[in-house]
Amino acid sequence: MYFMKDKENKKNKENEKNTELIKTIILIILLILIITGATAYYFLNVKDNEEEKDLPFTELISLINENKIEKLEMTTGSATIKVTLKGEEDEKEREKSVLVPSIQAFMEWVQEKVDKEGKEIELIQKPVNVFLRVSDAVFSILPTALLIILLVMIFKMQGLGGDSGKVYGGEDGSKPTGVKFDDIAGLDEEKDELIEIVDFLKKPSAYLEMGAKIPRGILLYGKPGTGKTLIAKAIAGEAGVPFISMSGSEFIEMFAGLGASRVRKLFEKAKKMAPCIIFIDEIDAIGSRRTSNSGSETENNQTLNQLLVEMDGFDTNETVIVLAATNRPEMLDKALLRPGRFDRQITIPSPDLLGRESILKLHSKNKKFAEDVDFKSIAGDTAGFTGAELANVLNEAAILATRNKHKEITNLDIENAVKKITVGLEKTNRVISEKDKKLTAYHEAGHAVVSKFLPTQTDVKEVSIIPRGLAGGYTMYKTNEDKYYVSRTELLEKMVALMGGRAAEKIALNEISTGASNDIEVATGIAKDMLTVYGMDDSLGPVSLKVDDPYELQIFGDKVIDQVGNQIQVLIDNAYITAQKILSENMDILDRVAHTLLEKEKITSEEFEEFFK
């Protein structure tokens, strides 16, 4: 059976190739005909008219009456005749062309002149010019043909001629998703939540007999790279049912009504293939809140309305489940999230420590690692990383190991991969002046030393003045725990650590540079969030000033807005003063760390700790 399906797939692919070849040949032939017709038209009509000098019809009548015409040459179907004059020595001056209003009446008149008056005029009748006729025909049908081709291309572009969505594991021989729950790590609770969906798709009758209604829609939301699409494919893979995948942006069309049409076709296909799964990735592209605006917003509203209607139109015995993924659930229309549509909403979070370790082990298959590689330690150093980012770390480590001609992937390869992804590519060949090196050394030493004296800040892992990415240097910290809540003290001390670089420049060199721009930006963002989002200011109290529209701030009054601005300035100034105080009291350590950086360019965590013993 699988052999027959494989054979059919190969045959279909060959037929598709033959169809494309025929289309290409027809297009080439059409182009050749157009070029040939245009060339013939030019040489046999336009060029002749350019080279010959026109003669007025009234003057031709006078010349015939005066017996100064030697020959008249006409072509069937043409209104232009060629005239040869008598007595002209120059061949070009002898030949003229004349546009005749009525060829038949003119030729009868000339014949009468020849027969009755004895005029010596040679009359020549030429058959119709085939090339000229072809060129005329081509140019007459060319606009219509081009219009038809343009319409066909537009319809194909809009997807009106084909099916909606990519199918996995359908009866047409398409390959299944090939993903199972065993291929997913770090999402154990989420997998448990979705197992009943798989069971329903396998045995729907058991649920229907009990009177249970399976959720019609399941919304998966979380940061990019957490595995939303992967877990949707795994549900289809576990249940062994067709999986129809489509992106939300594919519904948005150039012309009004076509997005809604594609939604209808998608659900019609799903009902025919039931039991099956419809997966809409990035659903916020069509599911965002409806507005009363015109233009593209109207088209989005029509598409969303059609989606709402289709999700309401399922019969109880139709085993079609809609899965959708987004990283912006707050953008979705409320009607889409009500029970009966997306009944169940599951958060796909970034993995915790154990989750990261299991993800690393999963992606370590088919890769060679040194015996001392500890995935638990790597998981501890990659807090906040998503599954996709962890997979990328191991892939980059494998590439670095191959480039460095290592037989196995080492801890150093993995550490360098993490640095490459988080900070940027190391630029060892960049030429840096001694002045800039010294400034960078004190800047990074300032961050490290200040952090050491702040109880809530994590330990320093590495300090470097080798440029990476856009940074002239970096201070890397250990991240050995997952934090779900951050205290006010920790945020305040985080700002102090961020201002340590600028404070070191000012105290040690009596100079400030642009190198602290990102530190200032991050510190200002923390101060702003403390006041407007977290309600951590004593004078303002626990009030959230986070609004969707800036005009909503008017209800708080100008006094509150001014107060927020002043308090942000106070928090930043206090952080800067605290950082300067810490460094002033520990100038000997700051100088030693900076000088060591100038000599070695890098300091490890062990070497950094030696300065404090």
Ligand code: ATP
Contents of the next structure:
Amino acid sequence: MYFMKDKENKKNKENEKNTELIKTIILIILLILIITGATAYYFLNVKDNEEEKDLPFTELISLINENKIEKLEMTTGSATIKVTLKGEEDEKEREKSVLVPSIQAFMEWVQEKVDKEGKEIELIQKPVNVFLRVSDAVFSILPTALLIILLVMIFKMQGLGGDSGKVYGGEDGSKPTGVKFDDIAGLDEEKDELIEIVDFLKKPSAYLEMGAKIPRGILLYGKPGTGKTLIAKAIAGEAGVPFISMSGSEFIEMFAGLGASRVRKLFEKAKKMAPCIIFIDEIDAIGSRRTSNSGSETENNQTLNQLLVEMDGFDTNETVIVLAATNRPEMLDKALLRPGRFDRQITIPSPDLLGRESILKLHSKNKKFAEDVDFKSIAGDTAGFTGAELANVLNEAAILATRNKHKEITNLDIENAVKKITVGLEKTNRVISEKDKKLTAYHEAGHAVVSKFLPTQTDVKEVSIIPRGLAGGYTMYKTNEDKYYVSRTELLEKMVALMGGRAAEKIALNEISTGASNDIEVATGIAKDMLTVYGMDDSLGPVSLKVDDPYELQIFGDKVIDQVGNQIQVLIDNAYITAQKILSENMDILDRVAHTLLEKEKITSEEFEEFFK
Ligand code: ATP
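The form predicted alone done, now the form predicted together with the named molecule:
Zooming out: every chain and molecule, the one shown earlier first.
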């Protein structure tokens, strides 16, 4: 595959999560700003007014004695009096306010001055100003109110409100999962193994009377989209019991410290609903190995400890079965797998040829297909696809068919959907320079021609220089065989095929480009695995250097580590040299394939085979 750009959308998922977090943080910052702003405004304003207008009480007395006061205005219930001075032009200077210690006594004293000494002071008594009162009150409680709102929000986010799992089929009127074993295609052995659990949930007493012990936890291992959630829901659906589901990452959210309490709540809820099923997806988020009690790990450890405590704390007659799913079993803490906890482990594999066909058929039920659609052949072309990916293929095909105004979904729609999912959407409108086109054509021709000379590599299905997704061009291979084991020769030849692109650029155009980045990444990964995981290197022997902790590598010594590094380079170099050799011996074919690609942009498998006749 010729790569135009690297890793552009890898972080999309992460970004979505981060956006939520950023939104919340911005909201909190805004609230804090409003509170501080409002408080500052309130106090500054009041202070300003006070500084400008306030007159000490003693000065007021002197001014009255000196006959310099024109008017005194008091408001019922207020200790402040508005004073108007005689002979001042400036309004600021004319009007002052004075805080009076005892209004009653002061008023009597002024009245006396007016009556007995004949002082000319206008005395005004005003009723309470309701508006001012209210706005005063609002201002004084605003910061407190905002603080309370903020606290409530934080508590809500922390889930103190009691978010402990989504319930299906509980007494709260929620709908049952409604999923049955018939909704799962393939996975027959796995279903057989779980039928027992269904039976147990249906009539727990029969088993208990016989003295049978309740299976506590079942761990489902498998790649994302292989149907783990579906199986868990089907068990609940078949047994007709409530299903409470929660994801491992939901236990540990933005504000730490609540994971353990959420676990406790989840189990409390389940016990009330028993018999029922708890399903914890992505259990590795809380169940990963415990480390030293430091920093953020402590939170994780506490949550895991609580989970262990809850699983141990079931009474023998409590029929709550905990199902958990993970795609990273190696991450899990060993304590989780002990008897009485998740002591049953079931691997959910990616579907094989037959499984894929039956999944496709199952998901085709509510769609219209043209007669030429052959699910068996689609299953053959989708080796390695999970159930979710297959369901997605059919959905994409239906979308493409609608967009292309087809009456039914055609085989071509499905083929295009597969390509869209594997390589990305075709970008026919992208403008590409002639130079880039030539580079891509030779790069893809290189992959295709080289693999033709490698016996273990599958036949070419299609070569294209029309950009798709992030790829500037691609070579697709036929995949019609499910393999459980891959031989050393096959891995070596796969690396040669991957190097075919770069080798063609070098040999035909005497230039190399960034287009080979993904090929190089994949080839290096294969070399690394051959040495460190599969023990396929003659000089190192069948040794696994796959370790959890880099420090463990030290037992092998620096010499072994250096050797791994050297051997990775040797494997890649050899692959690159072999690819160049094949191409230089078949330059004429390489040229012809590349030129045809430049002309037609796409070559089918039949057209490709013609070059070798
Ligand atoms: P994750 O690890 O991402 O949670 P998962 O293994 O739990 O994935 P599900 O959520 O169960 O996968 O599967 C996703 C969808 O894929 C299902 O809703 C279903 O449409 C489809 N699917 C997966 N496997 C099968 C299957 N064996 N039969 C029918 N449909 C399947």
